[in-house]
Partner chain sequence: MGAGHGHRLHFHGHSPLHRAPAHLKVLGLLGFMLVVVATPRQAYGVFVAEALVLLGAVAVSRVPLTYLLPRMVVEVPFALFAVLVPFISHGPRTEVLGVTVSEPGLVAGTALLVKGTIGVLASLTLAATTEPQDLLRGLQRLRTPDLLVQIMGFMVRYLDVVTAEMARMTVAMRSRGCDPRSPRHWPVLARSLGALFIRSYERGERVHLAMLSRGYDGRLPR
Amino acid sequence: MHVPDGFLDAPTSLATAGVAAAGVAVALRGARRELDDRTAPMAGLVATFVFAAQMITFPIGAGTSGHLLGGALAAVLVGPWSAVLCLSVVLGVQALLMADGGITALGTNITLLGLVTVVVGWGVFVALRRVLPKRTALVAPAAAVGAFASVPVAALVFTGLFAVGGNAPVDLSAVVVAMLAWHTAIGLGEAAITGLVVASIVAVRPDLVHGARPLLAHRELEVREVATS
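Can you give just this one chain, in the form predicted alone?
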């Protein structure tokens, strides 16, 4: 979903750059509460994995491409604030060193891939975690659903940006169909990969998974209550 230079007009690109800058600034403060001796190395691994996964791209048309996004995966593993920073670093490296997405479109790509996917993926995950039984085995399925939901929503946001400030001579209806069709399919792959990665880590070290920590604390509280009763 990397948006290339010139695909959106200057006002739209500047607006998304402002949104991205504000989001990263807030994430820098929020990440202080998430990162510790265990999660800091995990954040580096997550950024590396997302960087590699995004190298697998699928041409969609009109100069755009689709690929795995990784926002929900990063949010569940290291927390939403740290996830925003991980995705922003990945997108910055891709734009500056690999000409992937373009420098003038960096704010747009951070907004779509680093903010929208994280917010939607984490929001769906937290909502499911609240209503599902308090079991760590359900962390991976909840993460998978959040990952799936984040992809078409990001595609819809991009479509809205294109409707407002699209510069390419492409019909809006064609963009909508292409983006939603491809990214619904990509969302299934994103859900599968997210679920497998989270499940594998939860199985051996659930304490390393940010999204599983409240469940571990709940389980410890239940054990203590049983022991004292």
Contents of the next structure:
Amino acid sequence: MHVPDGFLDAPTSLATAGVAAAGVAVALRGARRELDDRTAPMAGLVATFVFAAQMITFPIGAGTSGHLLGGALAAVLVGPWSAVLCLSVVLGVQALLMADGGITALGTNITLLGLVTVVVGWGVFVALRRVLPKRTALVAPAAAVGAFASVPVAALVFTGLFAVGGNAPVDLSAVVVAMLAWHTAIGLGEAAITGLVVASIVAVRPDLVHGARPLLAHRELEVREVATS
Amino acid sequence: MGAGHGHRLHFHGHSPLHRAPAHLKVLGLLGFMLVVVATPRQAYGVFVAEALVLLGAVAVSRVPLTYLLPRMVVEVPFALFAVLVPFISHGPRTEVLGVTVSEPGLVAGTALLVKGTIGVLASLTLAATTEPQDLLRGLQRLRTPDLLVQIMGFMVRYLDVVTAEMARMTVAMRSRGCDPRSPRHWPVLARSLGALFIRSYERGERVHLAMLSRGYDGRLPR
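The form predicted alone done, now the form predicted in complex with the partner chain:
In what comes next, the whole complex appears, and the chain from above leads the way.
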């Protein structure tokens, strides 16, 4: 899913690099609010976690497999700003130290896999959280729906970029259909794993899940009388 | 964890390319790849020149090609797409080796493959000749925001710790008859990923406290 060098033409690559730089700059300001002075070590470890989680592959069919993108998962777990930083760092390390994704396409990759998945995943999640009853048990399903939506939207944005700066004379409608079908399948896997992971963390340490914190605030301290005999 | 200090792609050496400052290497790679990406599709002479420049750089780095070539497998899914392009493109048809394919598609597919391959080999050369710590210092000199460099530093430092932790979890799962790839076992897989997140997060908290107790004030000493 990483866009390599030369897939999109130079102007499109530069434009998406601008978008990515602006997004990361905004996220740098926002992340300090989410994690205060703990930002660097915490975001670093969460980035490592996202990288490790991306190693999980799942079969999609026809002998191929997809892997977790983790944008929505990271957004629900640590908040959208930190998630953008984590994913950008993961993509940067992959491009510079692992030759995974081209260096001229780094902006495109950050825009698609960092910004779009986090914004869509978090947006859908927050909208659902507002509508659904305020129960922690519903955090995981909302996260799953957010994760599901984030993948095809990222694929659509990619197709849009391909229409503007694609380097191949391919019929666009065919690309849209193929990309959507393919990434809906990946989205189902992404949704299942995101939902299950969030559910397992909410069950053990709900205080660590950023998206569940507003729901936890409603709990009040109960002081019970101890019966003295 | 017990491995050497380099990362997985690093190839130990003392060539001029190994010794060159990391920020110059990153800028060089970026400039080179921008030129490659901006090269018109049918300028085959220019592609050959670019490939020769790259192979020259590889020769200077004294990283054997037998080391780099097997590591180019990351390109495979993309190469498959590039090979498909001549078949799914429109435009006038032409015949290659007895197969009818689209002519502009053939040109585009070839250009995609050439550019992608040059990109992967160039990135591999940077990764093979640059230690992560030097890369971080190089990014710092390129005025990358300090926070981003710090996050990257923590990621590079704890990458092997966390991935090894996950590898141990998968070994434990497999030895109990669980196949992490199969959707039937996703609930188990997800619980271990959840545990991995909690462990990573708590490790981050401990690292932060340890750093505070050693005088960390939000920025790393240069």
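Quick caveat: nothing in here was measured; it's all calculated off a predicted structure. For the two forms, the rigid core is made up of the largest set of C-alpha atoms that agree within 1.5 Å on superposition. Positions refer to the first chain, counted from 1.
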item	value
L45: CA movement between these two forms [superposed on rigid core, Å]	4.4
